[in-house]
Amino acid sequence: MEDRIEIYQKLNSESDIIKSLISAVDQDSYGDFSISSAPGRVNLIGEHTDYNEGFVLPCAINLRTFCVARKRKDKNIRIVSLNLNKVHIQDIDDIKPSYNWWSYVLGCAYVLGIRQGFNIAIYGTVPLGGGLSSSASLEVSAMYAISNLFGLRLDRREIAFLSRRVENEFVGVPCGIMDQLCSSLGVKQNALFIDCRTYEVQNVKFPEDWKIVVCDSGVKHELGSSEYAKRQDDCKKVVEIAKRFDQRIKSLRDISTQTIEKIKYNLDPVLYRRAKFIVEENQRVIEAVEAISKKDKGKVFELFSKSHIGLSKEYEVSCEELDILFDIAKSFEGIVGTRMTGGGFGGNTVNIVESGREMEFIDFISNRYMSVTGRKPISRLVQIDSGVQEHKI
């Protein structure tokens, strides 16, 4: 079983990671080291609601990105990735928006207005491109390390908003705020109920006798990024139409199920399905907070199932492989809830399983998925972890 299961307690000790990163930044640098780490995240429920100013319920997980930074005497930024075994060197005066692996670090210096060179080394246990927010984990960790290195001492909410600016303005990805807030503000054994309009964050205690298993389908379809942008455009179109009936509507967050039905015949069928999903998904998040707090397994199963079906049939961001994982998981006797998570068109499902049955579940879903698709899913048993933090030598 070990060849297809990743149980992320720690592949390397924290101290070994930090020692390796310190060694990587030591060249042509001086002064104190600034050391940080930030988690990836899995979204329990509330998909595509963040950019509609709605509600989400993610949790930080114990897959983290570590950064060590140290000042230089010149104006070069030297970035070392231990995961990729690559180095990128950039003069601070030549920084401009770009999309590459080093852009997430350069973007931090850009939005902070840093004018002095520094070395920074990074290492992450968050799978790259795996739908567990490796980019936000890197942005938040790098932002924290760099800001502390230059004595800015920003609070964690500021770190989140500046990290989102990196993604939106520098890297060019039009994401919402969920990933950065979760990576910054995560609390052990708590999901975060986030209002993506007011940015209010409420901790939701996650039952200790429930476990989270993330199953990677092993596929990522190329149309994902373009279709993501189309979904955002679809939502904006619905809002513009809805405003004809009520000028107070600013986003799909302001539209009720009654309003959707009222304007249904002013929308083409595709726009109606998109809006219906978002409006209902926001309500599901609110109900999921109560259901998880009460450990109501039946309600969680219902809400997660409706979320997945809506993503598949109404928002149309699922795919055959994710639907197969969903169908297999929901037939497992010890399942509490299962659904696709993330932007869609491949990637992961999130599964809540009764404690003590998580390894049985991993074996169950792996065998059945392999028999149907010919692929082995990567199953990750994760723990809910804390947000960004500073480390001392």
Given for the second form:
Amino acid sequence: MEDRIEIYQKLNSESDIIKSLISAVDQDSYGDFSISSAPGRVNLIGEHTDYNEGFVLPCAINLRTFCVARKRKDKNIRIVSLNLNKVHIQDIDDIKPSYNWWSYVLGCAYVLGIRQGFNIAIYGTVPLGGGLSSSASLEVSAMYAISNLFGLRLDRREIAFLSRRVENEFVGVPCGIMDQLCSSLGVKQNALFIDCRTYEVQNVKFPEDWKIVVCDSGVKHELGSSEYAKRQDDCKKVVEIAKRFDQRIKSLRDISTQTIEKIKYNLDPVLYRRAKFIVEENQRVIEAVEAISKKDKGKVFELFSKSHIGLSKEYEVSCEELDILFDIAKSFEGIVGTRMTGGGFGGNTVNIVESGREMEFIDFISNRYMSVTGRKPISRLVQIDSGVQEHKI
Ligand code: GLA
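The structure above corresponds to the form predicted alone; please give the structure of the form predicted in complex with ligand GLA next.
The next block holds the full complex; its first chain is the one shown before.
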């Protein structure tokens, strides 16, 4: 079993991680240590809706990125990654936007306008590039550690917005706000129902007798980032066309299913499919909040399935491996809901499974996925965790 699954019940090596990070920042630094951790997330439903000012329903998970920071007397920023076993040193006066492993940390110093050098060491348990927000968990954790180190004491929302700026303006990835808000504001055993126009966040209690298993397809298709930007453009194009019919339309959030049908003949078929998916997905999030609160398994199954099929056929951000995982999971008797999660083109599916059947599910999906694709999926049983936090020694 050991070689097939990873089960994160609890980060029981947390104190070891922090000890290792402390010894990695010790050199040439002085004063107090600023210690933080921030979670990755799994999005239950509401995919690609955040940059359309729509609704999302993610939850923070117990896979986290830890940071320890300490001041230096000079103007160097020294970043150590214990995952990569690499060090990067940069003069604070030479920071400019870049796309590299250290950029997520340098970007924090950049948006915060820090003028003094510091050491920072990072270590994360969120799988990289798997659609579980490893980048947001790093940005949010580093933002928290660095801002606390310099006595800025920002609130969690500010941490989220600044972290998104790092990603958009410094790293150059045009993501929405879902991941950073979830990593900042996550609440144990709750999903977050986020309105990405007003940024209002409501906690939605997740049933104790449902478990979440994320299944990693083991693939990450390169076209992910370019296609992500293309989808945003497609959505903007539809909004421009819809505005001719109604000036009040500012984003796809303002478009109803009736409006989409009304303007259908002014849209090229691809744009129509994109817009239809977003409009329906927003509605599904609202219905999912109710279905989860009422523990209505049938409804959750229906909404998750429609979401996956829409992402695959209409929004076209799935891939063969994710579709295979979806098809296998759907046929498991104790499944409550299954769909791809995150930006797509590889990465993970999210599976809600009846409590007590999660190990059977993991066996079921592993064996079948292996026999169809020849690959082992990594299944992770995760728990819903809290957002960014400070750690004391
Ligand atoms: C990525 C982005 C998010 C969101 C999802 C898709 O995770 O970072 O902002 O757009 O894709 O729902």
